[in-house]
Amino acid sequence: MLERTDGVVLERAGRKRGETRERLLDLAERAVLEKGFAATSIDELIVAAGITKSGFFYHFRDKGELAKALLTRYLERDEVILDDLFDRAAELHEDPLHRFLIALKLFAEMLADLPGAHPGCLAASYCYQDTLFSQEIRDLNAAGVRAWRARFRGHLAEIAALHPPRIPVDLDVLADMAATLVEGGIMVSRVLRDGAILPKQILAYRDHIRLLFLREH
């Protein structure tokens, strides 16, 4: 009974530690998106989380480790979101072009459902202040961008094999266009305080893909 009780206590303690770590990451991400990584201090995160400084350093050795954990979580969540969108699209249509168009529509609808303008892109924020970060973190950010390119390039290559484009097109450039539209759309949405801009950019990209590859019969 004692062992079982100890196990429950340890489980609860582990869960609480995990919750505290996630809260710190949530607070840090919000602060970084609002004002940048350099202007985000450990002290303000400690106060906001209601923990001691030693409590912070229990979870993160230093601010650099916090930066890595933030970006890693952000990129992992990004992958999950895109996986879900493209998996749902695959369930709705077998043709790669129509699957891609459906996924972009789902993506635009998801972004349109945000309560306000998109809060921002952590990867872009890191890029703007990349001199603050280690080479490891810069490489991690670059890997995230390449993952987007590879994902979209893969879908576009599959599309082009069945639906030759109407005009010559560089699939790498077309794949990168998705990321640049999202990043640019986030910036313009925030500056103009208009949450509709970003999903409209995704739909414009969708129209561009449709006009490039779809031939009406």
The other form holds:
There are 2 protein chains.
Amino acid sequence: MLERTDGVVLERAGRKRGETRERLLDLAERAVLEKGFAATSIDELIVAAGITKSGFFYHFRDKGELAKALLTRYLERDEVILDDLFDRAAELHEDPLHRFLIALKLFAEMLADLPGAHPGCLAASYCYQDTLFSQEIRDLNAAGVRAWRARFRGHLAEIAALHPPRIPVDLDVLADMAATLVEGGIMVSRVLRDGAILPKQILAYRDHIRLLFLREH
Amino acid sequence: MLERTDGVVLERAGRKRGETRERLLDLAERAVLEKGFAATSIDELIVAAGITKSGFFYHFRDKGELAKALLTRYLERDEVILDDLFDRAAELHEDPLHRFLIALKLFAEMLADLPGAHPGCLAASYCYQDTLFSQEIRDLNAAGVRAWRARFRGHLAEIAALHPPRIPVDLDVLADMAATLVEGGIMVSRVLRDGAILPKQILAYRDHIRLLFLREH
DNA sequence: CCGAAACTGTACCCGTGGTACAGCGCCGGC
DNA sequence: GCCGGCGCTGTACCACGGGTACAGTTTCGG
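Can I have the other form now, the form predicted in complex with a further copy of the same chain, not the form predicted on its own?
Up next: the whole complex, starting with the chain shown before.
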């Protein structure tokens, strides 16, 4: 909104454009992952952000718009992290199988290095409260999961073309297994308060890929 | 409470003991899985159950007691289903590996036969709203996940003793993988509105177990 | 110094969780 | 046949949170 027609983006000193909005999103994301969207009150957010209720409704038309902004930002960040991960892996090996195995190792390390455990997945949180949200938000969430499937399926197709699998596999199922283990791993890690579970599950997925496609051993 | 000291349980005709309470639990479970605990109002439950607010608070001291009763009942049913599954599998084969593979097949079939998709896991729902609940409830939830680990680890230990794994594996991780794929599979199935994803993930777990322990092929 | 962005302040409505009782109908036991 | 208690109903009331409405204020860049 502050971007002029010539593309120059205006910024402010004290109250920078989007600064308070981002702070609200940060606070909301943390709270939603802890207790869910319905239990996250606008009141607690504005107190923590140091603004008033009117200030909140200046940034978001209603709570639903906050929900949408939250998920959109989350999914965008997710994409960036995975892009970066697979880009780094691509630099380390030529073969798609080994690239994939390296990426999974990097992913597991990244998850293991998180301070404490993984804070939780917004997509999963929304999933268990989905009738609270508009169809648009549910569709956004579904698109996010489908993006994971497409990404992993792409890598797996490349792998399978060069390394025939030991047993017949459905690449979509194998691709979904990544998202499934991440979502499940976050949940189990959280419930058992053991941050190590999630990265270990990623490495178990890596073992499965190795057993399926790797001829050595 | 209606059980006398001699152990005889009293029942009533119209308003049978526990009947309304069970109805409330059924309604609450469905609602909680759809929109989360915080968004499930006592009011909607009593309207659906055909009682008054006072009636609700006769059965449950507060909403927290409802939450606890809900989870307890859910976890108990869970145990019964899995016990039955592994008992049936045990009747069909002697070898622990084949028993396990049969049980996973039965499990996948059971999940595939559910009308629509899996309605959701209460443990996962609670996990993403955990600061709403008492420590007692969080502990109950953790105990439930640990019970899954112990059950699967027990089977896997028997298997590993007879069938040395192709590569070194941590049996706890492999055991957790079951709960992880179930939780993640329910979530992904739900988000993509495709009930087939969950059973397929169970069969993918079965493939992983086969690749790890089965010598043939 | 103008205008717009980024708020504040006030007032008000409704739904929901929760408390506190008092009362009532029905059924089983004695 | 009546007493007691289970399983409710009815009424009244409170605080808090989401949400609406809208007028006014500060701050800063151009």
